[in-house]
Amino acid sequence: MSINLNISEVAIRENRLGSVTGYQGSIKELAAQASSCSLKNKERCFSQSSACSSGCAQGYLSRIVDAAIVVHAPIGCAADSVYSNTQNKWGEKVRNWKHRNINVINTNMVEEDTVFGAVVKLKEAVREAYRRFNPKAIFVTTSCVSGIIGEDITSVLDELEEEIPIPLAPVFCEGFKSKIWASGFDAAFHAILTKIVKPPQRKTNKVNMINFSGSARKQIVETLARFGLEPVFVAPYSTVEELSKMSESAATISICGTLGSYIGNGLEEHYGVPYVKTLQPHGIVGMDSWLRGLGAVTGKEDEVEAYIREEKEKIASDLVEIREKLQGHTAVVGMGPSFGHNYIRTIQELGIKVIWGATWHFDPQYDNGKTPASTELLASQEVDIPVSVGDQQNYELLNLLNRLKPDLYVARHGGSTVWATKLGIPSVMVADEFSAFGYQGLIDFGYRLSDALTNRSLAKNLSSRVKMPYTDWWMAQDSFIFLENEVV
């Protein structure tokens, strides 16, 4: 599969990769039909309110310390910079940073814009966002309205080039294009292929490392130094020029294969520079292969084993007693599609039961053109897992959840793990992509799990005071009554 850095715009996940929001089956089902192409979206003929691609796009680079973004929308679409701005506070938190807001700007498009346009507003915002910032970079995120009244912004980019001297980058991410928010990344990553990373001067030691917050930015520091090599956080709180010089890495891993699968393939593709394509590096089993993907592409494979037999002889007893703990448990995921499937067989490593996964979208491929090795390893176990995808539709989760009555839920994306404490289900919602991750991670995971389990009180209280939105009727309907092959 081809990534083409000289058009504009990176074709939607749909599109691109096949990727679905609809299906309800078995995960052998589901790898299957994903391997031999054969899987089919299946459509809601009535839907929730979902995330969108174009808030993804501008929380993502948002974050990058010397870039600025202007947001050519509505004001109502810079709400998602109020969700931005606490994020990056946090990361700045985890690193000890000073806090500064981060450099947005919106061109508060309005009702005479979408018939007469509104480029003059454009220009002046980005004019704006080089007086006020000083940036090394100017990021321009699209939205619905200029999308659907097709303002030509590549050309005012072009034409401003001239006046201000640094990259100017558009990013298409109008939500309306995709269900999957996932996309909004891919926009965001290929604006950063197409406009700052430069080719190659010499390569170094370094790594890129796809990931959102960085929160074990310490530990990942530590143990690549310990086989010669240094990280490159990115996008998130890093620089315009380490951005521009990924070219030059000895490799690229990522935290998320959803994330990280645009970039890291571009980046081999075009640049050579190897992208590790295993699982992700949460629980054991996806430590090992990380490290493992990462030894093979570096060379650097005997110091890899000797880290991975001193860091599991160090957490064996507590391992062996986390276990015993949650054996027998039972647990529902819901998480996006990398970490929903990585988190399954992570769950399934402390002994509890996984008896569901619920993804909010699902790749059948990666730009490499791969099934996702998540996938492909549950599908190999003896136990078929019964899953189902949908764009975190909660009126679907609360009835399974309901009826399937688990001891725990554990989710990424917090909307979610609320409803399902109101129900009386203990959650655990999983904000920080580096929790369970690696060998001590898991350990640390496996006793908030614990604590979880055994501190009922939280959901057991709010499920006997508080008045949940859906009736008994829905309650006793199928969960998804409402997903159907093709709406009429």
Given for the second form:
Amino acid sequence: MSINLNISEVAIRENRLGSVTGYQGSIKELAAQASSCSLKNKERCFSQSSACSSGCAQGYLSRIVDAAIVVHAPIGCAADSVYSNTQNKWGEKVRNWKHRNINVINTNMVEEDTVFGAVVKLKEAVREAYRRFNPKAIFVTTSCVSGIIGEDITSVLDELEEEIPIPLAPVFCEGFKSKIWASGFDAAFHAILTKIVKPPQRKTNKVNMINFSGSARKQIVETLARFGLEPVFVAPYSTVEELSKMSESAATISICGTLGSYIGNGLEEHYGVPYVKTLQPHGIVGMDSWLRGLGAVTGKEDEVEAYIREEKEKIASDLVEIREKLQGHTAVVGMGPSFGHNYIRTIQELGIKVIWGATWHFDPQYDNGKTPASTELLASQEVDIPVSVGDQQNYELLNLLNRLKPDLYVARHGGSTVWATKLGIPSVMVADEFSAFGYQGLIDFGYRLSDALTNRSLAKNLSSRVKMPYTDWWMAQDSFIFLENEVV
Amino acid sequence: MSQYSEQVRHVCSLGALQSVLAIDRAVPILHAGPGCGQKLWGALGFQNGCQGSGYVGGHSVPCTNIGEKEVIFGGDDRLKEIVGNSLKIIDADLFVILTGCTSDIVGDDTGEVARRFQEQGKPVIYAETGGFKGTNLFGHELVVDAIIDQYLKPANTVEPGLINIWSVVPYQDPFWVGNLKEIESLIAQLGLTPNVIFGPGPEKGLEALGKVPKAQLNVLISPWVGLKNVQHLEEKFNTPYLHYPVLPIGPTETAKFLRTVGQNAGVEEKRIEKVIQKNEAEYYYYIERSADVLLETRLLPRRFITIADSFYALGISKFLINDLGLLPEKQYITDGVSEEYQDSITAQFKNFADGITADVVFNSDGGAIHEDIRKIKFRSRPLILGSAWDRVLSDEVNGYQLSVSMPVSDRLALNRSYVGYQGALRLVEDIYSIVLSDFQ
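Now that we've seen the form predicted alone, could you pull up the form predicted together with its partner chain?
Every component of the complex follows; first up is the chain already shown.
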């Protein structure tokens, strides 16, 4: 696997990593197919509204504090900026920062633009973004419309770079190109790698911490300080200057394997910054693995071991208590693949039996050519777990949950837990990426699950009064009858 | 529409999927990219008064999730498959296919697909709502027109007193449910039978749609959205329409509204005046009681700005000037009003009590609006009625801010209404709660 920084557009996950959005089987079969490169995607002959690359790319980049985004699209494609702005305020609150609005301009493409093109409009919007926000970099995101009509965005930005003295980076994230919205993160990081990151001048004690909102910021700063390291939270809430120096860092770590794969491996391959490719830091086993991985590449093994010992001692009695409370309960997990496979393990650590794992896509390999460690670990366990892959197809999931009737549904991504709750299943939404982060995080998360199980009145009341939008016919079918072999 | 715009305050035509969701037991089927539904619902629903998925919204909306294959080879077959399976899986009574940019550019024959299902007696209609065609308010009109043309059947008789109500755009207005209920209540007080399509309840939705052709009158309460629809209804079913261009908020405008509707529908003058008198008495009971605080604290804002769609910019201005005695700074209208309607809306802003007028700016570019407001020299703390985007600006200019217009991501809206007498009371409560909590 090689990350090519000489091209302006990174290949989508389906083509680059062989990633899929349609699968049903078990974790052992999935891992076996991944490692033997025999995993085949399946399509669905019914589908519900999913998500696209541009949402991920725009949302992620718009929270860089001194960059601007120009969304080259009809106005609906910039609708997600409303959510991004709310999200941005959440991260500002975590940091006690004054609120600002995110710097996003939309080119407002209209019918005549689809006929005559809109590069002139795009140029003016980029100039205006520079005037309004005085940014240190401008990212231009593409759309289905700009892609289909063939707008030459790279040339436009090359021309503009003569008059605007900051990096102008195209971000190719047309929604129709990939079924895997995480391809949008890769597009964003490709723009950062090719246009923002500079070759290293010196090596520092910094650690690139790839994440979203950084709610555990204080804890991570304190933990890394014990190892003589200092985190740079990437990419939201960082500055363009900080991002440009990622090549100088001592290591890259990520809260999410899906998110971190491209940038982490890219920095390693091109600038020799080691990328920690262990389990993600959810729960005890995950945190052990993640910290040891970091210790190994930074030569801080002893400090890490001492820290791990201390932290485990701190939570020992709480862990016994929460395990007792949760023992014997069952759960279904529905999340992106990295969170999903890491959370299955984490929930098991609390004594809960995971009876199904649904992930929104699956990467049989990351950009280093290896199967995700979290998947391999689950596959190596004695008990096999039934799993499925689907781009958040609620009809499939709801049919499944209705059949399995778990005690708990634990999900990440909006628009999922509400439906399980309507079935009467207490549900927990993991909105914050640092839920269940490490040792204390596991305990806190355990209590959150326990609270959800203790008072089920909302789920009970809703389910007895609210009608689901599915026919009785559908609820009686096998959950996966609409999953069919891909027609190439 | 603006050349470019910052701070989304409306979305694209496909946002009309939310209007379909506002019809009980109707479901949109998107023939669009995988991200369209999520983005549009996120902005108009989730981030706008916390209006959630409801019965079949959010990630449950059927969608073809158009990919590269459909862009290259066309998406008709995929659409047929998704519509066919939607009919099996989703428990609904009306299916509305809505196209996105991709299928409109590629040139899929969506009409043909819909007609095939219609021929089999299936309740499937369609509208071409490719995002590049316009705003979601325009898209809302396209959806209503599609219903008129493809779903409604002519009636044999006219039902006297039956009044169809067309007004705020569902979901774009986070208070639409409450607002429509309030309008319904006002019309009912006149002794008429209001027929409201959007909103919860078995008497709304398809049952209400079924009654549309036999109404005595279509009442459109809107500066411009929906005018084409009521004209279309007149052409098709000979139903006359009354265009009332101001969202009635507060006693002055609501009395005018009741008189206008009552006169047009043939309600006895005595009855109209009785309704007005009763409501005004109740309204002024509360205002009289709160007058001490409104007048005797040093905090009463004197000047206000609206940064809102034309419904609220106009409705709130009328109320704050004509009833509460505030003065207007510039008023910004953000819903992409086309030129043909701008003059009549501007004229309304030149017609307040005591000869007061307000300058109006039509612009959907929030960044440009904020730049403009920063140049205003305020002599006191202004009241800014806008959206969540304006909280940052309000801090900069030391204003009081209340989000009323999309996106209202900083508030939870359930059945609150800002219309009529009750709605005006809610608005006064909300404004002064902000003023009072600001220093405490």
